[in-house]
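This document starts with one chain, in the form predicted alone, laid out as structure tokens.
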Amino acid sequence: MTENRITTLFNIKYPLIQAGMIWCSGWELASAVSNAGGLGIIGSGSMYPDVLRLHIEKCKKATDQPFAVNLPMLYPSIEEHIATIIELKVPIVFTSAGNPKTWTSKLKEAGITVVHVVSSLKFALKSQDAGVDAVVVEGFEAGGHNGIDETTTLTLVPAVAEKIDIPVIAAGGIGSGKAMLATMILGADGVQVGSRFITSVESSAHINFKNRVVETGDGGTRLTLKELTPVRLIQNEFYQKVQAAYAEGADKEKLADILGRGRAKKGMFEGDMIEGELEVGQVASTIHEIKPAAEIVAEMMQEFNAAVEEIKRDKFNF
């Protein structure tokens, strides 16, 4: 495909971005996706400052292509993370879970391209006003922490694209080239893909979690814990425990007590499929095997281009 606003902004071959997922997105995955023509992202939300430094240094050695770091704004050592990102000259930062005004100007002063993740038009407009270079608009289908309004990707993308001037990256429910094309027809300039890369060879997710994602069927995930932070989970024993608490009328404090600390690490990184928090999107039901990240990128782009050719052949000209 030819260049567009996203490939130009990031200096990449394809408008395909790998999500910066905690416990799943280390330097191996980020560098593999960048080397394949997409934009790889290191997920810093699960990393201590010294660990992030190590992952950035290794990523720079593994690829000469652009890559990014995902930076949750609520991370307790965010100032250390930002200092490391600036010192090591990371070219692109994706911020999330907070006010983009807080750090965007500092990052941009350092010559860094800034993208913010949002789940509503309201916050897309706020992000544009804050000076970010692009936004990721994440629909209800997405895995992990999610928007509270349950707005689907196919609804959110055109609503945002119509109202803002900066590039729009669609996320949530995208695991194929056809889904990529659908969101771009609706106004997105590119896509961000998370769940499909969880099951890549290079993902730092535990093999138990990768296998569980592959086994997840239709309706196998649910959005829950809205009182804390909405999160989409595979329905394992921990999820059932949360549902039982709801049935008993549990309040916010009780739910926080059940969640505890480190439960996402326990599930996704350490491989506890019973008591762990297993964050993945609805698209998991369409993922059937573990394969190298480069193959995932190539397959998605081949399917994307084939779908474009179908449209050119007037398949939909009724």
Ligand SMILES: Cc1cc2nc3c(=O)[nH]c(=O)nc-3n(C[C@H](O)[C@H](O)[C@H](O)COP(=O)(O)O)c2cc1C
The other form holds:
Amino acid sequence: MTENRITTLFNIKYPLIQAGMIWCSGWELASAVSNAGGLGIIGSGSMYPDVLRLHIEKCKKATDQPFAVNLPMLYPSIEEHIATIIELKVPIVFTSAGNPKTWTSKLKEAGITVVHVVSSLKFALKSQDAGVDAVVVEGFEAGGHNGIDETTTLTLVPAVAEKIDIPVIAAGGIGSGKAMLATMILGADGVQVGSRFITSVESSAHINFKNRVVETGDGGTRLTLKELTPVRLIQNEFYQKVQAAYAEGADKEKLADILGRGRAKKGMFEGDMIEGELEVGQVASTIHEIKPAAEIVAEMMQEFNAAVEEIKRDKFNF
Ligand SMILES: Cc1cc2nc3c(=O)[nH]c(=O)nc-3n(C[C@H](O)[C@H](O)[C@H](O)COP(=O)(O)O)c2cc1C
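Having seen the form predicted alone, the form predicted together with this ligand:
Then the entire complex follows, led off by the chain already shown.
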């Protein structure tokens, strides 16, 4: 594959990025993806500062390729995380869930490449103004926390690509090389893949959660808790409890009370499939097995290249 704006920006082989995911993407996954030619990301949103330090140190030992840290700006000890990232010379940071103006200049002054995650054109433009190097545009299909507008990846990618100059990374619903190619034809320079990597061998997700993702079929997830932070979840018992509360007219406080603290950890990391918050995208319905991250990367790139060849032949020549 030739170089493009994303492979050049990150100095990687493939424009395929493994998403930073709380409780799922530690150093084992990030280094495996980076070693396979993509960009691996450590998800720092579920890590105490000393844990993040350990993961960065281990990642550096496990790969000589570039890797990144995902930094949700809601994180309470964000300044400590940033100090660690700068001290340990992490080359790339993906920020999310906050205003891109807050930390971009500090990170860039330290020589770090900064990418911000958005779910609307408005915030993509704000990110460009804030001086980030690229944006991830995440559609409604995506697993985890999401925007309130419910804009799908198919709509969001071209809408952003025609309006901004910096590279665009598509996210949400991408689990195959064909989906990767589709979003790149729509104007993306690369893709960020989350859900598909939950079921990698190296993901730190609990085996119960990995198996549950594999079992999740068409229509198995829903975006909910919009009054707090919209999040896409598997429709397990916890999800049903939230829906019952909605039916009884629960307000924001009541919903926050039901959610409580630590549910994502309980479900995704500790394996409680009943009471846990199980974050995954719609693409779960196309994930059928647990396999090494390097195989996922290789498979997606083979599929991508085969799809390009298919297009070049006469299949789409109307
Ligand atoms: C379990 C899980 C945890 C996530 N945690 C984060 C996070 O900590 N920070 C973030 O920016 N995005 C997070 N996301 C969103 C991903 O980074 C990514 O954009 C999304 O998964 C892409 O959509 P897909 O799941 O359809 O591939 C999470 C997604 C999942 C599934």
